[in-house]
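Given as structure tokens, the chain that follows is alone and in the form predicted alone.
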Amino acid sequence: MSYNKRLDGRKFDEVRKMHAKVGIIKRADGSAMFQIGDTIALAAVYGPRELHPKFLQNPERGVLRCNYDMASFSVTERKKPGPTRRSTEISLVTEKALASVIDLDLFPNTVIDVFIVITQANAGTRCAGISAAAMALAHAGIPMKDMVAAISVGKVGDKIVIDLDKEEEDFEEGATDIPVAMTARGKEVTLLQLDGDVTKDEVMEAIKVAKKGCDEIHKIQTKALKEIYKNE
């Protein structure tokens, strides 16, 4: 199926307009907002703090605990409040995407809680959440080996495209979605999921395109973090 022009006029490798801000929740140890297109993610970090109940504590290393959710008003058809199977799955993959850049051995018997809320959704919500959470962790002063950014790549028709919007996700029989998270300096992939049918060559092309998108997000993240410390 041919897909010759993106529905919103973007190039196939063009990311939607982005905006980021750090320090948006004063009572949190660290917080951030990341917006890509019409998708907005807020993240708040609390900790490291003592983990309760105590039988869950690990005397050798800390625990990273992520909680992802979408506000009821974030989508056109009102979402039922509370956790869902999807939000639980995204919470777990977010933990895996971020845990590799945090030295949890420094925080035995503690937990670092990361809360992510999507206040407005137009595709790419898990990736926006990961990008926001990484900034919030840095703002909280959590020692990190590298910054993490995430972007969705997909196959729409016969084309590999970056940063799909909702219309593209629903295009014809649906697009193949490939969320990718990557470190800034090491270019290590910390998350790679695949929902749909693609060839090996298409996956490699998707990762290459994702690297370009993550580089753009890293610049936005760095700028937002520098601005908060410049103003303090």
The other form holds:
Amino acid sequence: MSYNKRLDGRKFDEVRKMHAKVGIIKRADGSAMFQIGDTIALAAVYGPRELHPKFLQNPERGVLRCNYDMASFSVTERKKPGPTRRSTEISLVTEKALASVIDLDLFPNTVIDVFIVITQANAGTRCAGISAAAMALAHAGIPMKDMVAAISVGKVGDKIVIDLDKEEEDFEEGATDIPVAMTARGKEVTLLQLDGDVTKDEVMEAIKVAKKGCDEIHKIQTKALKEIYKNE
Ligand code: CDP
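Mind pulling up the form predicted in complex with cytidine-5'-diphosphate (CDP) next to the form predicted alone we just looked at?
Next comes the full complex, and the chain you just saw is listed first.
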């Protein structure tokens, strides 16, 4: 089915308005907020700190532990508090999306805890969480080989579009959603999920579009990180 004009009037490769702020939670070792459209993600990093219980410690390398949570007031229909299968899956893919840029060998026996809370959700929350968490890790002073940004791309009707909102995700019989995370310099894909039907060529096109979106997010992340050191 043809999708000639986006529901909110954006161009097919236009990302929603973005905003980032670093250093939002004083008690955390690092913290950041990332907003994209009406989706808001907060991230707080604690550590590296000794991992308890001790049997979970790895004498060879540190452990990155991510926890994604959606506040009960973040969606129109109140979300029951507590973990769900969805939040467990998102926590796991977030860990995988971030782990490759951190040199965990430097921190044996420790854990780096990353808490992500979605305070307002309008699609693309796992990606917003990853973009926020990467800034929070950098703010915590964790040595990182590269920065990570994430954006959702997808197919609505017959078009590949970037940064779907909830209305687009639910369009007709449902859009194909492809969250992508990418490193800033290396352009390595650290997350690629796919929910729906697309051809191989469409996936390749989607990744190309995601790269452009991630480049835009990387610029905003860098600016937000520089901002905090300017003011300190
Ligand atoms: O948020 P993301 O696109 O990464 O993940 P999803 O599982 O595809 O969820 C898409 C959207 O559905 C979320 O961003 C929320 O706007 C909405 N949602 C909701 O309204 N209630 C939930 N319990 C879970 C998701």
